[in-house]
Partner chain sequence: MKVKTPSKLEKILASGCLAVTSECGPPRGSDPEMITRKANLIKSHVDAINITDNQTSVTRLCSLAACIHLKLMGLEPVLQMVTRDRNRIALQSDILGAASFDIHNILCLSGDHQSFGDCPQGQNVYDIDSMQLIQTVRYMRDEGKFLGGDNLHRSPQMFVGAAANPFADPFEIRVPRLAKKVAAGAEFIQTQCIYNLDKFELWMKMACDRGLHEKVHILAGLTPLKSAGMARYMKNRVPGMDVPDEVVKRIAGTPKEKQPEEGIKICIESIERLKKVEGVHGFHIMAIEWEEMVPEIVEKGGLYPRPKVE
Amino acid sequence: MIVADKKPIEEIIEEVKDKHTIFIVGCNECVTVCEAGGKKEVGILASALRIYFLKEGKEVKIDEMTLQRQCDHEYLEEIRNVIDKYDAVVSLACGVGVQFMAEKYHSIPVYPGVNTCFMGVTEKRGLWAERCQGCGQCILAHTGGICPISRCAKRILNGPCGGSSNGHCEIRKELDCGWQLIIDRLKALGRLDEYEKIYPIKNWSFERSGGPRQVVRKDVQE
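Output only this chain's structure, taking the form predicted in complex with the partner chain.
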């Protein structure tokens, strides 16, 4: 899933403090799972903003809604008839949802309510961790199913670097060394001999470096 974290409420207040009608829109997918932008968080933010505006003596109308997704036209269409009533939208979707909303309804300012962080997993409740950086050319087949790009602080393809100690990364003790994990895994699979293959220089043009990316699938296009 796409993992996001809540934005400090002060930051959101700063963006919307002069508005009169605010629409807070959550997303039922990834940000719900990582407890940053689902129905619950929409409710909390809306309540906190209401208290804030009451305290400031301002009458501000704050409405809440949580869509199934904000990254698809069909779900964003659900607010077409109401969105014009508001002079600001705070979207608690990931950066993708915020942008798609802004693209679709370009006369209404859309503000992000979360910081979008990475693609990752729920290691346990309250601990989400990165697993993929979307490099566009998956190499997991060669690294025992553990990604050196997302799990090594230096993204090195021929690791580990000299900073690996006791299975931990040099930059933070609580972080596993991705290459230690790869080696452990290759060993468990009986494939440690593969460690000595030099991984060639990577083509990063399928990654961010290649500019904004698209996947074009003629076979499923209408």
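Given the form predicted in complex with the partner chain, corresponding form predicted alone:
Here you get just the chain by itself.
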């Protein structure tokens, strides 16, 4: 899932302090799971903004809504008949949802209510960890299901580097060495011989270096 973190309320206030009608729109997918942008967080942000404007003696209309997703046309269509009533939208979706809403309703300013961080997992309540950088050419079959692109601080394909010590990364001592994790996993699978293989330089043209990417599936296009 895409993991995000709530923006400081002060940052959001700075963007909307001169507005008179504000629409706060949450997302019922990833940001709900990581407790950054779901229905609950929409309500909390709306309350915080109402308190701020009340203290400022300013009357501001603040409405709330949570869509199933903000990265699909069909769900963004649900607000078409109401969005023109507002001076601004604060989207609590990830950066993808914010941009898609801004593209669809380009005459209304759309402000992000969260900071989009990475693609990751829920290790436990309140702890989310990165697992994928979307490099476009998955090599997990060769590394025991552990990604050296996201788990190794240096993104080394044939590791570990000389700086790792006692299974930990030299960049951050509390961080597990990605390649130590891979070695342990291959050993548990009885595939440690694969560690001896030297893999060629990664084709980074599949990554985003060439600009925004697309996946085209002609078999499902209408």
